[in-house]
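Here we start with a single chain on its own, the form predicted on its own, put down as structure tokens.
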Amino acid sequence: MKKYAVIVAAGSGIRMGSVLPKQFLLIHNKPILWYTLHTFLKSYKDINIILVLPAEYYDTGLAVCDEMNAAYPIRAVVGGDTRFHSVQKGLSLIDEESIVFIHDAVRCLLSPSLIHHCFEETQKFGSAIPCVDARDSIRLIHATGHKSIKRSEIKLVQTPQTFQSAILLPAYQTNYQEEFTDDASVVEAAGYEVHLVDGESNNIKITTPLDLAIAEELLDPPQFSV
């Protein structure tokens, strides 16, 4: 079956405290986005990548694509006002039956094994949402205070969130709602159940300078090509 990866790289990265969006910050002289693209291209030679970029850094993103030596040209599109709208724009380029990965560009530490597992589970169940257990104590804030809740009942959700196109594409033919915090919530709102799979503890979203330092320790300097 055809494979598509919509890589969402349209964010501004305000919490990083950098003028440059975090997906273009360098680790071992390569931008974070480069590592993410490399992992997907290494996972499947026949994967079609759609890169969603901020308008102001569109050319910067294309320059990263030019380095990748992909078997299929990486297509790029300008993102929208929210992540939801950016994903919508990426999905607009898909018009055939396929398995679709949607992945945050700044989760550059994922492994090919996770990508393969999500693909295989999606073939069987229609979707695959990688999650990890909550390690810290959890408290729920409500109108009159807060209360402790069982962390065993909490999952922390990651990407790539993966779906059969027959489920995902119709689900995104809707208007934005604040409840749409990820792709699984959009699909659930369309009436589908989603299938959870084990994520990876290293698959962190690089949001702060500390996350960047962790990624630098975990990533080896690039000495390879796709």
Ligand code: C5P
Given for the second form:
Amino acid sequence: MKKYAVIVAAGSGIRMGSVLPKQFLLIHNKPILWYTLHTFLKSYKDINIILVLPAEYYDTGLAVCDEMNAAYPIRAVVGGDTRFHSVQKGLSLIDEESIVFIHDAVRCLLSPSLIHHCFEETQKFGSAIPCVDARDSIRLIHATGHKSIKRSEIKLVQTPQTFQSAILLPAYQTNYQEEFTDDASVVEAAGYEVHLVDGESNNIKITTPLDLAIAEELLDPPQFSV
Ligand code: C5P
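Okay, that was the form predicted on its own. Show me the form predicted together with ligand C5P next.
Full complex below, order starting with the chain above.
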């Protein structure tokens, strides 16, 4: 089965408080995006990568691609105003039956075994959505106050969210809704059930300076030598 990875890297990263979008910040002298691409390329030699980039940093993104040793050329496209629109732009380049990973570029700590597991589960179930348990207590805010809800009923959702193209491509032929913060929500809105799999506690979305410090500690440069 053909494999595509749509790596969404078109966000501006204002929560990090830096001018440079977080996917281009350096850890051990390599951009965060470099680690993410490296892990996908290491997972499958025959993977087709589509990289979604901000218009203002398009050349910066292409320069990162040039450093990778990809068997198939990494294709790049300019993203949109929201993650949903960026994914839509990436998917517009896929026109064959395949298994498609959609991954946040800023989750550079995922492992090849998570990618393999998502692929295998998607072959069996049509999709694979990595999730981890919530560790904090949870409160739901409503119009008149807030209430405690059962932590055991909560899952925190990660990427790569993985789908058979026959499900994903038609589901994304829809208009944007505010609830579409990930791909599972888009596919569910199209009437499909999604299949949850175990994610990884290390697979954090680098969002704040603290996350960056954690990633710096966890990323082991020798393991990433090409
Ligand atoms: O904004 P959020 O943290 O949900 O972003 C998750 C991923 O989606 C990031 O890798 C970011 O670069 C990407 N993104 C995008 N286009 C946008 C917004 C976010 O590709 N317009």
